[in-house]
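First comes one chain, alone, set out as structure tokens in the form predicted on its own.
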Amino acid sequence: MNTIRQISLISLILSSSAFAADLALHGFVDARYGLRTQNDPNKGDKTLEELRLQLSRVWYQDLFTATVRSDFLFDGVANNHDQLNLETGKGPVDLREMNVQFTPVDWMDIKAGRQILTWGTGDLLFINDLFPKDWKSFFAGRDEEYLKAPSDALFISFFPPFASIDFAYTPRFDSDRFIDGERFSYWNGAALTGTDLKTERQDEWLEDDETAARIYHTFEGMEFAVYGYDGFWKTPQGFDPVKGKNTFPKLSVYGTSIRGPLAGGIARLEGGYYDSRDDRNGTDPWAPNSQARLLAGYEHEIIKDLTGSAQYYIEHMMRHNEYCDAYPGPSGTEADENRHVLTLRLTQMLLNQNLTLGLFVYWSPSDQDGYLRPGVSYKLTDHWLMEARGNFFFGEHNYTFFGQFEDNSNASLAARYSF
């Protein structure tokens, strides 16, 4: 019955062109179906079974601009149609944007409300971008735009003569939409499981808040930036042994980046120091150690309509010896002091750029695991798009980041109608 009601609603909206024209609505209808490519004893065969309607509207006024963009969906895998949680994206409605933007003075812009925030230089790797991500959508094969989850924030941009300054304040902590057992199995510290991950969230307004800032300036084609963040780990990296729940320890991040043209392409370098404030000594077994992270990347058009990019990324754990001494998990599953990741993206446009072939590869030589994201999309008309996508994980061990998801490997098909 839920499926019938969702389809009836979407059909009604699409059939009423006058309704859309009067309200100046834009959006799309998107249908996706995905299956595991191998058996997972902890989960069923389906990774995607959804019908999604997105509607967006922008109001331009003399003093402000208001935006609303929301998804309405039937999700046959999550099976939580009677629940609604706008923070986690669960339920039949996912409010992507609802904000107002205005310019009180010439040198300042303000946007307040729900919005998608991002900065940094990485391609599907993030160091100073501490805004929420949706890893369940990413691994399931939804459109790449859904990797970025919304923030309920105040975003202010300043434009003094010497640089540009961005400031983001989130009055209540917005975590990632992380892997929690709803759709994918995961490593729980001792074994692979598909049970719901129990967490204790920071949810006090103005007390459990986040602050992020960026100062950037372009000089002779090169963009230089420094970043700061004060809040919490975006995924539940900690654990409370008394309550038996995973936690989000306190975190501050300080970083910098540079990006600009080099040898006909675009080069980027980004670094950050992750100050894990709950375990600066590295001796607490229930809190993550501090880290230093570095990313170097380069993008170039190899031939006409074929673009390639590569990245090298490293996480260096501070006080690794103390971490090993305090490690509470099974022997042999400790994290390495240095985690290395290499990525490669290839994008080929064909048939007057109506056909797109893509491949994104993650490979960690230290963890001996990886993740392949092949995809093909074809634009039938200005309105219709067909897509096939894969998410294939591999690894020598089931306790490494990508290795734990090997049984979650999946392939999906999608059709989208935009209006």
Given for the second form:
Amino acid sequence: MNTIRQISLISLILSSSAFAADLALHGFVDARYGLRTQNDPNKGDKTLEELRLQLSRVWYQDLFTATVRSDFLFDGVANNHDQLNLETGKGPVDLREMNVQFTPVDWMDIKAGRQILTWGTGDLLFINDLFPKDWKSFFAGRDEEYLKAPSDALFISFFPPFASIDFAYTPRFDSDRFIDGERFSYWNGAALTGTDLKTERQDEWLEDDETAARIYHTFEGMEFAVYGYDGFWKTPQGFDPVKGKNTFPKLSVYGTSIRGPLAGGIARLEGGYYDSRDDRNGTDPWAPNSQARLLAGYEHEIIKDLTGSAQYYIEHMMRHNEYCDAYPGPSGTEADENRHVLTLRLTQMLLNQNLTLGLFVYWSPSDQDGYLRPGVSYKLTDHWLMEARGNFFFGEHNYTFFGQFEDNSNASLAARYSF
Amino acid sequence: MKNWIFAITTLAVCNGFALTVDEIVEKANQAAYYAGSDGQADVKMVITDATGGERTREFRILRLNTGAGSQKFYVYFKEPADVRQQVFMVWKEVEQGKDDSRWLFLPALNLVKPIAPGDKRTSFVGSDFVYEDVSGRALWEDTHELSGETETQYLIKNKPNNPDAVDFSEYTVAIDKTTFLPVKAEYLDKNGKLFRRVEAVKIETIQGHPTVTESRVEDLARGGRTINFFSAVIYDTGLKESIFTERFLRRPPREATK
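So the form predicted on its own is up there; where is the form predicted together with its partner chain?
Now the complete complex, all chains and molecules, led by this one.
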């Protein structure tokens, strides 16, 4: 994009941010640029080239609270400014929130509309949180808040004395914003490719819906929760060989978690059973197998202003023999029966907490792959933040979860002005 | 109530027929951290670093006494922009062997995150105040001694019972004999050198409670300082304990947003 256009766009956004402050609008202007740290034969060098304006406004009324928060984006990598799809976030507008929250009776809250939904105990690992994620943003080094994609949902919470109950109804399936060749190359089942992943997504209102529930209670400082989900695999893990398109097979998840203080830190344990309803006996080569997933984690302050956190995670395939017998891909690229992942997070705060050094590591000894996320951010003033991030993938094989992204490893720089 | 921001909790014996040690310690602790059955205040924090760079924090703080020394705090951030609408919640415990529980709510992720208890001498939101200044230091953590007395003040020297857990070797607190508010605290480092001073700059009586409405902390070793301004201080508003739960982290109550 040419420099003059870029400068005029920046000045337009900055002047509109001054105007926004007068209207009790808040938000930020965020510029990011990222490059691959090696060649990718399937993709260009740039992983990020964007200028983003976020505006938000909250109205606190006696009977309700209304929230609108939206991003306006120039994205020089996706280059899809002529498209506008609020559902997938493609194009120049990414509507993050537009909802109304109210309390019809004092034991119930309702939030309706576009919203970010989160629950569960994992740290950048998700078992019972089946709300949409944005893996493209995560891998490209956008702010961590963008890992969560919005849901269009009705969220009802009940607060009887014995527990709290959350119920999320999404009338039309919201998939993850998954790796589809737009920005990153991926393993397509036979080879690495950067071409668009063709998918067929269920999109009938009220029919292709998702329901998620959580019941939780805190007792003696320990938080106990049970979860349920009925919907679809959030990434296109199925395949329709007739149409040649990837699909989102049916999925139900049942799980539980415990979280609380332990020996001066926070410990957590979470498990879930992934019931892949389109392939319960594990013999369908075009639908994923059922799984059991478990994670255990512990966080502790190591020394003053340095916090460490570690997790162990396992994904167990329920019918591995049947899966191997039916496996359609090249021999030797089958998934293991158990996928083990270890994570480590280190966060160091310096200079009055204005400088943050962070590192998050995923490492899978079974897949022999991993993903390093180092980052440095510095708050120059109360308004200005500068940061540098890395997203480094490594792996022995092209077909494992992180290994397939090795050529997508990237580093990025960002500046953000918040108002 | 802003007195809890002002961190001095301890006292010692005085002479003659006056109050006993326990009575004075208890009275000062009550005056500094427990006024009323609950309280709220708007806090503006101005942080100046050694080079003169200035940052500000603005938040509403709600506090409820929940009995036997335990308290619950709800801190709702308004400024700066990058932390706006974040909530920090503490369930404070004073019983020996019990840790405080802390949570952070991040609105952009709609995430409620328990925080590992951690070092209480860590900076609170990047200021020169530490967590312990905000919620108080348990009385049993120090040994108290009356080191001097003037017409208006008791001077109390406090030595930590577990010196390895803190960044000071001792601190001396001046306590007003009338209000029992701690008005000045000076901290000595491990070499006995003065490195930190906390002062009550302005005191007003609000609903019958002597209340620090401006406090200042100076980092004499590094040269920074932080000034807290308290406004809209109200006691006994009838805060409900249910506010201090995950429900109201995700959905800040009117008491925090109004």
